[in-house]
Each structure stands twice: as structure tokens, then as C-alpha cells.
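The chain below stands alone and is given as C-alpha cells, in the form predicted alone.
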Amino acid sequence: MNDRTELSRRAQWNAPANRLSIVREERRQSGARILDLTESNPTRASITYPLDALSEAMERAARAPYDPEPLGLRSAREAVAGEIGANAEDIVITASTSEAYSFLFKLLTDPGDAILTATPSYPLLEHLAALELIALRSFPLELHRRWEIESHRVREAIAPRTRAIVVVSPNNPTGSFVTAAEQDVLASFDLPIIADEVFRPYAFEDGAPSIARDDVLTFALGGLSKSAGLPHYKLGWIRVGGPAHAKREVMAALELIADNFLSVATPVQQALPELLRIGATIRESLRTRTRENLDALTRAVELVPAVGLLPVEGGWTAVLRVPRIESDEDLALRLLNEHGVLVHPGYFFDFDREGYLVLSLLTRPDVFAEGVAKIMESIRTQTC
């Protein structure tokens, strides 16, 4: 009797956690102090959060009756559809991105077919393709005096098999928006964009205009994770563009997608008017967060030469260049064991090569501080 189970190939089941994770999980264990620089959280970030507001919302939505729509409640979409400029009838509310990636690679793939992304990129893409049993391809954003995304670069990349092209905007982790004339770009190409905008309302600088065009499908993703800081009340949306007639096509298709799960909460697609409103002001310290830390940032990379801060545009996290004198996987582990500071090394985002760390912006600005301080201090010493 085989005593194996045999799983499918849809991931890598039992894959060895790395390095960095072993340390961490042994320094947790044995009580020895962190400083968590890769917090991403926002619950667990010592924001404030107007919880009476949350629980008398989420209260009296819980008295709802049970109606499912597939799409999303009307009131739902409607609100959506105030909050970022739309039309109801184009929005499509799921219980998180990460479903809304599902419910389009449903919709655009076929087991073997591909996408393309760009990198440096938050690796969720790579599990979540293996989850459909489809390929990920990727072009390279390209970096001069921002990061960028270059016509030649995405023609390469394209395959027979490629369906749609996602982009983030903006990214995860170099915080670079995607450009009116990248846009353009992107959809001369005539495949579907799936453009992530979860971190849209947080730009540093005048940010850039929503994916959301007539000439091609796109499919503009948000929700209230990141939006709201609400990661735990489970709700995101997709908003469809493109021409009418494969608008009405795509819509229909999606419902049929959706109508197979109906996974949306009753109460938080109820209470979701009440909750942006209330939502509002959490963005609002979160912005302020991540600027004060983007600040204290830029001030300590300026008083160490070997340490660049590559541009950001906004988001929640910030590239360093640091001096290639180890790997960056070597780096972050040295970071942890003599220091206790934990950040990301480059290659957890597919850096094309070493010499970069990725950190949150989200980190509370005490620790964010000491924690920088200790990299340069440390950077500093191994230089001279």
C-alpha cells in the first residue's frame, strides 16, 4: 500500500521554507527581539483604528437577509462605483484580489496558456498562476530615472499561449505607477490588462490615471485591504473596461464564475458604503505612516553614500541599492542574526540581480527608525 499521498501539480506542496524564515521562526521561538521591517499589516501595525464605528457598521449589517448576487449587491457596486468613479454596472465584487486574479485567469486561460508580468514583483502571481495551471512570464521594468516599462521589453516576452498582461500599478515593491503613455503601450499589444490598483491611493506624487479604457479589456483591481486597511473584513472588486459588446460578454461570463462560489460576505457587502466612508480616515493615517517613514528613510540613506533609495512613486514599500559585497539573501540573514533586523533580500521579488532590499513603509516609525539606523550603521562598517 502506497502511504504517499499524491497531490496535484497545481503547486509545490511541501516546499523548504528558506533561510531567512528558519532564523526568524528561531529567534520568535527563543524570545530574542525583532525589528520587523517587511510588516505589511496594516491591523498589526499600531495604526488607530475607529473600532466602534467598524463594530455599529458591521452590526447592523449583520441583521441583512441572506439575497445572493453574484456580481455583488447592487448597494455594494454602487458604492464601489462612487468611490473610484464608475459605473455600477461595470464592477464585479469578490471576497479579496487575490479571488479576483482566480475568477480572471478562470475567465481569459486555458491550462497551459500564459501571463505576463513585470518584475521586480510581489511573488502572489507565481502561486496563484501554478493554482490554475497556467505559466507566468514576465518582462523586466527597466530603471533610469524611474522605474519603467519599455514596449521592446513586453514584445519579447510575449508568447503563442499568452492571454493577458497584469500589471501593478503601483508596483510591489518598486512603488512605480504605470504611466498614461505605458498604458498605451500596454494596450497596443491587444491582449486583456489586468491592472492590480490596490495601492493607488497611496502615491507620493501626482500617481497616474486608472487602467480603464475603451479599446481594450481591462480589469481594474481594488479593495478594502489595502484602500481601507481592512485586510480581515475580506472584500475587493474588479473593475471591466473595454468595448461594449465584450463588456456585456466578459460581464455575463463572470457572473457565471461567480455564481459558483458566492463567497462574498452578506454583512460586508452591506455595511460597505458606511465602511469606505469609515475607511477614509484609516488611508489617512496610513498615508501618513508611510510618508513620515519614506522621510526618516531618505534622511538616513543621505548620510551613507554606499546606500542608494531608488525612486518611489507610492505604495507601501521602498527599494535600497546596497553594495553587492555579499549576496542579498546573505545580507538579510547577517541583518537578522547580529542586528535583529528583518527586511526582504532582492530575490524574494525576482531582482534580476543582487544588491537590493526591499522594506514597508508600514513599519511603526520607532522601530522603522532604530531598524534603518542598524542596516546603515552595519552597511557603513563593512564599507570602509
Ligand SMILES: Cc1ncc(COP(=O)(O)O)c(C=O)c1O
Given for the second form:
Amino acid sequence: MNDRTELSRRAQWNAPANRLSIVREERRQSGARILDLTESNPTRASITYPLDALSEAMERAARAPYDPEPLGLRSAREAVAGEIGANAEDIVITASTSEAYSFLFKLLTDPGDAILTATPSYPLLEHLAALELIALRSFPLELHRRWEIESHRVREAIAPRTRAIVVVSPNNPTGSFVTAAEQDVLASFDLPIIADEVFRPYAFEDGAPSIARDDVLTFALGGLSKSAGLPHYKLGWIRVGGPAHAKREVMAALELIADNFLSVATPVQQALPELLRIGATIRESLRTRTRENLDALTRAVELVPAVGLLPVEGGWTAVLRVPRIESDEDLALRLLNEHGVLVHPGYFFDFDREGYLVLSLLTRPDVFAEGVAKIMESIRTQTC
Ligand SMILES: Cc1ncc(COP(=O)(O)O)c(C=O)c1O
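Could you present the same protein in the form predicted in complex with the ligand, rather than the form predicted alone shown above?
So here's everything in the complex, that chain up top.
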């Protein structure tokens, strides 16, 4: 027998670690301090979780019998519908947003097809697309006073095999909304629209409308992971919109896909109405956290002319514009090696040029303030 296992070519199974993660690992192993400004896991962000209320809710839910429902328990679909202002018939419960993407790619694409998204963008999309054997094409968001979607950019990027447009609103990492006018632009291409709205509850300004249209198929994604700070409870949802006949067809197909997995645990579905109620308080703590860090960052940036804070409309990330003296990766490596500060270089998110660092607004405020002060000091010294 061949001693090399033949794996599929969907993914680069042994992709080498990037330089930043190698240095981060070395520092971890050596016990060196790291001011981690990339923390995006709410359960590690020193937020107080109402653990008693959560365990009581799960204890009650543990008594529920197994009642497999591919689209989700009726009570769970109704709870989501109540939360986001939708009809329960339009809701599909999934184990996560990632699973929602995978269901939708199965629904809308064949191997070799493409989906289109905006860059800078959520890095996982590339991997989720690859695992479904589809290509990820992109159009750039244009940064004017805000990050904008321009119709001609979308048009230029659509190829004959493009089957859907994916947008994230507010976007990770640019924090930009897809406005109502931009939704109209996207709909004009007559392709299904998948709108990842997991960060929608974290708006710093008046929020953009959730997507739900009658003219084209729309899929709005949300979940406990961000809206309730409960990524480990593994429950997300899709809200389907579109012309009535298309919606019926899509719901039947999604039911068939989901029936093969039945992946959402019954207890978490059973507990969902309570989890959503409890999640509102967790969300409030996370909102306070992101607002506090954004304010601190705004103040710090005002003191250093060489650094700019790009507009943030919502979400958990902020983008700094930094001088292009070295590559973003070199800058991030230097910040880590010399100051123990960990940030993401812009290229992780497919920025089309150098000069950007991405910071997580979820970081513990004292760590955030110290890390930001070190970044500012390092850039100030370098540019003086
Ligand atoms: C844009 C975006 N969508 C989805 C997710 C993950 O959601 P889930 O845990 O439900 O898969 C993330 C996590 O960082 C994200 O940034």
C-alpha cells in the first residue's frame, strides 16, 4: 500500500504557518508577554457571563426529547423570528454561520462555479468556498468618506459562472454597512445575495437595514456566536427572502440539505428563547466594550498625525492607516518582536495595498490601551 494518503485537492492541507503565527507561538512557548489586540473570542475577553442563568436554561432544556426537524424546532424558528422581526417560515436554524454558508453554497453552486464578495473581507470565506469546490471572486470596496460598494466594480467582477454575491454587514474588518441604496445596487444584478449580518447588533451609528427583498433571493445570516456572545453554543440562522415561489423552492431544498446533517443540538434549540433573552445582557457588555475601545483608539490616534483611524460603522474591528515605511507584515512582526503587541496586518483581510493594521475592539480595555500606546509610540519614533 502507498504510504502517502491521497487527500483531495480542495484545500492546502499542510499550508505553512505565516511568519506572525510562528513568532506568536515562539513567544507563547517562551512565556514572553503578548498584548493580544486580535482577540475575537468573546468568551476570552474578560466579559462577565451570567453563567448561572445560562446553566439553568440548559438544564431545563436537557429534558427535551430528540425531535429531529431539519429546518430547526418550530419554537427555535419562532424565537429567531421574534428576535429579528421575521416570519418563522422564513427561518432555517443551523449550527453556525459557517454551516449556513456551506448549506447555501451547496444550494446555489456546482463545483467550478463562483461566488462574488467584497474585499477587504472575512478571511474564512476563501476556505469555505474552496471546501465546496467553488471559486471566490471579489470586487473592491472603495474608501471615500466611508467604504462604499460601487456598481461598476461589482459588474466588472461578475463572471458567467458567478452564482451569488456575498456581503458582510457590518463588514469584518472594515466595519462598513451595506446601505439600503447598496442593497438595491446588488439586487440589480439579479443574483442571490447572501448577507452575513452577524455583527449587525454592534452598530456605532444608525444601522443599515437587514436584507430581505421580494425581487431577488436573499439570505441574511445571524447567530448566537456574535449577537449573544455565545460562539460555543453553536446555533446560527438563515432568514430567507425573495419572490414567494422561489422562497418555497429554496426552503424545500434547504430542508433536504439540512436533513442530511441534523447538526443543531436539541437542547440549545430548546433553550433558544431563554438564550436570546440572556444573550441580550452579554451583547450589552460587548457593546460597551467595543464602544469604550473605539473611543480610546480615536483619542490615541488624534495625537499621532502619521496614523489614521478609518471610519467604523459597526462590528468588532477597527482599521488603522499606518505609514508605508515597511510592509504591513514586517510592521506587525516588529510590533510583536519589539513590543509584544499582536495585531493583524491588512493583507490577512485582502486589503489591496499596504498601510493597514486591524485591531479587535473586543480586547480587554487595559490591554487595548497599552497595546495601542505602544503602536503609536513605535510609529511616532519611526516617522520623526
Ligand atoms: C463575518 C463573520 N461571519 C461569521 C463568523 C462566525 O460565525 P459562527 O461562529 O456562527 O460560524 C465570524 C467570526 O469571526 C465572522 O467574522
